[in-house]
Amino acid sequence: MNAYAMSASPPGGAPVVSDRLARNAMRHASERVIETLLFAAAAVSVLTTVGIVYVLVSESIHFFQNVSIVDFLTDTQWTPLFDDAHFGIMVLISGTLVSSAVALAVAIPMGTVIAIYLSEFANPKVREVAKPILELLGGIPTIVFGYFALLIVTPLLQKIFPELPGFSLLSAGLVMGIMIVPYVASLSEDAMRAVPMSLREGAYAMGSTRLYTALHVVVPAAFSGLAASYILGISRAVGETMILAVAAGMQPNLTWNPMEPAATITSYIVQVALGDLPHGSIGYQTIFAAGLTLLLITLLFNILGQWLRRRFRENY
């Protein structure tokens, strides 16, 4: 009998496993168990994801069987809790384009600049009081942002552009701007930290500056990570509700002038989602609708965003 695998047998009974195998066979039935846990939390995840876009289609498809999904993409108008109702998308896809490419003109240069800062040049010690106190202006409520932008924002803006109205999609997205930096700052930032330090002593040695080897070394060799923190700050500026419910007006209005009032898909939402509409009827099924165009987008910039992630390792 293997000394290794089996004690010493008792007078007429079976052999004893050895306390070695038997903490062998818990440690694996552990493992099997965190394994177990960890697939249902996936599992989880991506069950809500698929009864997320089921509720939406399912809905969507009774919206669609009264409204023509041609009138729905080519109508001007979205009047659907009038008499006259009109259902054209168009007009609150204008007012979400238009507030989420303000905000990412604001977030994006100012994220990668303070990641570039924070991973480049940075001591220690300022980076260890900045990270955290960045990561803290991710925390603040969306609500907080959205009365700063309808009370100090809009007035300052006023005082440039006095012919601007006291709802504006330019004061909203600055301040959604404002609000998605530390997304982007902190992603984009563990990216170039992850760049491995041979590159950039590599073009020390060629001569390079700093700033050089920044810009042109370690920002193209980390342009997946900053991909993906980009694509995370337009998920984040084409989802966001408060701000643009608040400081944005939500008044209906096809227009590209980010200094005018207008609706967004989320803040007709949530109009829409405090009233008193029955369940079933059109004006309610609109919601769905305008959540389904809203996946659709976002779903749209994602695919833009690992295309061109691609692309870029392509050609480095």
Second form
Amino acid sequence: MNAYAMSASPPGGAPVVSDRLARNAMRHASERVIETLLFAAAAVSVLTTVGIVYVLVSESIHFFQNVSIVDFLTDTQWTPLFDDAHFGIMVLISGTLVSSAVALAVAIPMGTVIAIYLSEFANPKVREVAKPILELLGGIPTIVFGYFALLIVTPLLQKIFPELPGFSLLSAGLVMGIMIVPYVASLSEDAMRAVPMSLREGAYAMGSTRLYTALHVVVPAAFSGLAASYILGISRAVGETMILAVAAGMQPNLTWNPMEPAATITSYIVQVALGDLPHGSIGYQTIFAAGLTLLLITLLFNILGQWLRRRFRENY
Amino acid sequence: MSSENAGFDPARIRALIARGKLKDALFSALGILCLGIGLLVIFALVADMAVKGAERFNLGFFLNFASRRATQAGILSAWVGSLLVMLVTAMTAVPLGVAAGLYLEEYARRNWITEVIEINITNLAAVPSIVYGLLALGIFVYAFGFGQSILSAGLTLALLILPIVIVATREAIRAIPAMIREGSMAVGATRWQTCRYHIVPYAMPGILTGVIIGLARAIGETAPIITIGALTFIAFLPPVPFSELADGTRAGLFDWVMSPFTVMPIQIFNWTSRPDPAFEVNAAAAGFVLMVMVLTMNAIAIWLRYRLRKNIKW
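If the one shown is the form predicted on its own, what is the structure of the form predicted together with the partner chain?
Zooming out: every chain and molecule, the one shown earlier first.
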């Protein structure tokens, strides 16, 4: 309204429109600046990715100038800080894969059953209460889960398996599984609830029971969503750190037996970071090579997940 | 069921129905059992830590520094450190996340740049947190020279929770109907004025929910902070702004951001990994405090979202 008053011609002068136009131009300029700032904020996420790739690759290049990639992939010992240094990443990968397998053996069945129950069986009131509780479980800090694995679950397991050592992939993996259940359950439930009601009604009209409908109609229809939730679970398991650092022991051990202690890629990084390695030393570079391996494994599973999702996508 | 006449035998049909119902009931029971295990774990954790740590719950535990003697060790430097790191994280992640969300919802054109940003945000959410630690070690600690400071840790965790804040912001903004924007622009507001006076205020509760969930995740993160090389034994507090330092000079307003620090999860890790069982008690007590912090934050977020869903009708 000011602008209107100002644009009126002052007595005895030319009409002043320029003032209003100038303000308009200012407005446009500040809009441009703001848009640029907002874009810069959005670009930070891309910069993060670029930063991650740059840091991991550049440090790994230094590492691979000292260690051949063949040794890295085939050596069966991982002793980077010893005088007789060996750099066989398989040792760490075996720990990561075994603990992840134990975790998924817990998380996938439990998460799927919970999701089917919540989506197809439970009444809405139960669901309203159960979902937040699951979220709380998913929000517990992993270090607390580590404490739980080492000081509660391991002693319990030792009552069943007396030969189980104080640190083991088994107890860390089991607790990791419990930690992942909420992620799997919540995503799977969303996927199953997105299946249109008409499919269920069709099945019921044919005389199917609830369980039959759930397992033979809803689950296949929601399979791409379920696959996505499993892949997220795998990513969590592979990248989980503190539970393993606390409860699985940190000694490198090439094993496929969950009853043994072993280091994983992540717990090795923690172990090195806890010590005092000089910047630029070979030990310092190993954690970036290990990190790159971890990122590649996660990436591999994510690509697989995307492929599965596309392969089994159903459109309604 | 296989024979053609089977369908006409009422007794068989009744048995079939009964069997189907039994299977349904059994599966329901299995579902409840699985949910119960989850509930039991939360309960067992909280109860175990509360009971085991009970003897440490006194004022001294909150006001003492870490010590070699378990009974005298406290969490002062840890909770102060966690609080300060969260401050830096929130001050970084909230403006960046909200701005990014706003850009993607209100400004971005449909082109490949927008698509790259969107795909990137989705993928970042799946990157293991320890990888963020390595990023921070290479960039913040060494390239930028921030060292093992509160600033490095706060920025690392901010990057970690950025996707959470962005996604929450976008969802909150998307729930605002187009007529709000149209109304605002119809009376001459620019795009930014529309955002500033309408979109952001109306999306605030949703954004806040995302921010709280993000911070609850950040406060419990251990791995990235260990990776940047945070010390586990800290027996001093970061300098209070303008306080007198040991060498007689006065601390600047922001000196504390460059200070070495420790946080709650690292203190718990340190105590958990000691062989002396006396420290288990400390770990339990500190774990209980951390659990209470995290669960309270999550509960507030859940309550906020519940209220939100109930109250807002456009």
